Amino acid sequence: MRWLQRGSGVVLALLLVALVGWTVITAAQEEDRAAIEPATARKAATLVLARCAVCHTTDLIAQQRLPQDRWTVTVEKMVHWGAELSPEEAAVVIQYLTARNHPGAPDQLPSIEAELATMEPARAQSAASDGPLTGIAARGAALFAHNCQACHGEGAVGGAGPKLARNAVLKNEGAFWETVLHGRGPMPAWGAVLNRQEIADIHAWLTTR
């Protein structure tokens, strides 16, 4: 009987250790979520909508409750399958998803779209904030391919997003910059991802289409 009692005590002790460890992990993940910089979260949410939601809805992401190592494997798999994420962008997305959709997260979370809509937009940038910029079309081609092509199609001929080649918005720079920086409709704000020179480069390339 003593060995049974001793065995039960060991099992109970192990369960208590596991419970304490789980509590510590959950608390740490909650701290991670609170500690993530708003600008980082905004950039990551934008990337998720622009690079991940092209192939599947964000509902699939919202259902997951994964630790960091699992999110890392998931994002790396998506990149292998064609998601347009640089190593730096993938790291930002992993940080965001780990902080947001960790195992201790609530069952019901707001959608990423709704969450992004409540985030303070990066309105420090504007087309005229530091004077006019000269866009470089040759650079804009690569930037468009990496950031915009998934929605707007190769050569900007349209896809999930509207056709941009010969689009009238290109002649209205104010509307173009407002849309790219702050978003419009289903298009997320890119002011947290692209800097002013990169946007000018993309605009310059689009005007050649």
Second form
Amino acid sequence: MRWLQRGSGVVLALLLVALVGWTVITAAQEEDRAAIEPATARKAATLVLARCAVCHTTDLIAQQRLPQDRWTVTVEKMVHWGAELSPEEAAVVIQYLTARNHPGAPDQLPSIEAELATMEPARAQSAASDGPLTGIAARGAALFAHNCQACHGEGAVGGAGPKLARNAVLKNEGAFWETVLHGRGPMPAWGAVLNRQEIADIHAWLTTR
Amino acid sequence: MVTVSRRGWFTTLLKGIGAGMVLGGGGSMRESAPQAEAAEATGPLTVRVTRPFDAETPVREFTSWLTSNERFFVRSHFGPPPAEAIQPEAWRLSVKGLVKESLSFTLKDLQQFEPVSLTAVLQCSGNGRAHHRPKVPGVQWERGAVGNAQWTGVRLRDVLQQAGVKPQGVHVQFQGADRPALATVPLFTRSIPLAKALHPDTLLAYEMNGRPLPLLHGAPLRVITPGWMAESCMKWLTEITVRVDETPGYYMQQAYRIPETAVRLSSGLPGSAMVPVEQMPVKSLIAAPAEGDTVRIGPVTIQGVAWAGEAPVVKVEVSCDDGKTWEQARLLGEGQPYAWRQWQFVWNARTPGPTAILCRATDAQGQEQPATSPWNPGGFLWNGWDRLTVTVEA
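Instead of the form predicted on its own shown above, give the structure for the form predicted in complex with its partner chain, please.
After this comes the whole thing, all chains and molecules, with the earlier chain placed first.
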């Protein structure tokens, strides 16, 4: 009888430990889903502006409140339709949107542009301070097609964004770097997506057009 | 602890940004000229998406019988086509597929058919999507993706009869001139069954409320399928193709479909057959007073509109005690097929304080507006009781 009591006590204690452990793990998973590193958030927000806002403004995204599985389906659908996101980039965007626009998020959230503006200064690259870079035009062609073409058109002949072939900005390197790194008007900042070598490669290719 | 601090960072970030901070420009692309003009010309609308331009009508506008062209809700998948594509010199309507003779019309050619005018409600299938729980992806329309306008045009039937529909042709496909930003995005192509296409009230409309169809509403020509949801009412129409089957592709085979069970106003269980959205379910809205208004104790006039797909509305009821008791509203004017019916109810407000006002309609087939609509994955056909809160002041 006593042994039985002690035995059931042990079972009960084990159950309790298991239950507490399970709760802690589940809570941690929830936390993980809601958590995102600032650098990752900044990269994701830049990707949203650069790759999603080609077809629709970000207000459409900001009004959604979806769990991770629905965001995954949505982003996959967009990639299937031509959104220029690599699997790694898509994963970052899904993580960001799940953390920001989940079903429990407040009704009013700042726009993605406003949110990005507060993140921008943290890691902005300087334009000219790190010495000259030699751009390689052959690499620039593919980088342009992947990142710039949706707005600036195939062959840089213009589209939603201005024509860049033979554009005067190519001769003004300061203005060119300033625009690409920090954005200008409706064009987002590319500093979080492209490194300096890649920007130099795009510049080199553009001067051949 | 690390995750806690990370979440803390995120919360701080959200608080720090605050509601007052608005970034100039908002959108991240240069708006095309027609869309920018449209945005300026449609100040009174509630914009849901800046590009492609999607905006709904504030419900206070529904105190008038017709919804003006400037304040009519706007919805498209890709925005209007370039102006060149719809210039009278360039624009043609082609009729092809399973017809005895393929035809091409200018707008003037089409206007040789007998003109027909009718007043009909046009409503986005996603109107009210924001009310569905769990939340559904898509434009979060609230109450105003609907309007009532007079449409003038010619019968689709007359045009199809001139081309001669072959016996195998049982679906009629529509294509507009609008195009997505990327060629990899599927075109917005839809079809309706031949019976609806041959219905004498199905129109190819070139006028809206007595004026040439505006660009945002499908200039120069759009389809009007009275009683059916707006995705059948193709804007910027350029091609009609008679087919043996329903149109393939995303916008017909995947989007704009609902579980068959939801059509019958039951559960909308996943796994049930998905059928195209067609008829509008019975629905009513309160146009005045407005949400949050303060009203004086004593008689308060409540007014609104009610409509149903292909059956007339026969009854509108109003509750001024959050649904505990209902009283019948007075239907105004004469009922017209496809148009909405205005209604009015004089409420004797006696108790100071906040109260919920609700309305619900019933159609001639006995369909009654439900408290909440069956959930469905696309968030379509919301027709739950309309509801707002006012405060009675002594």
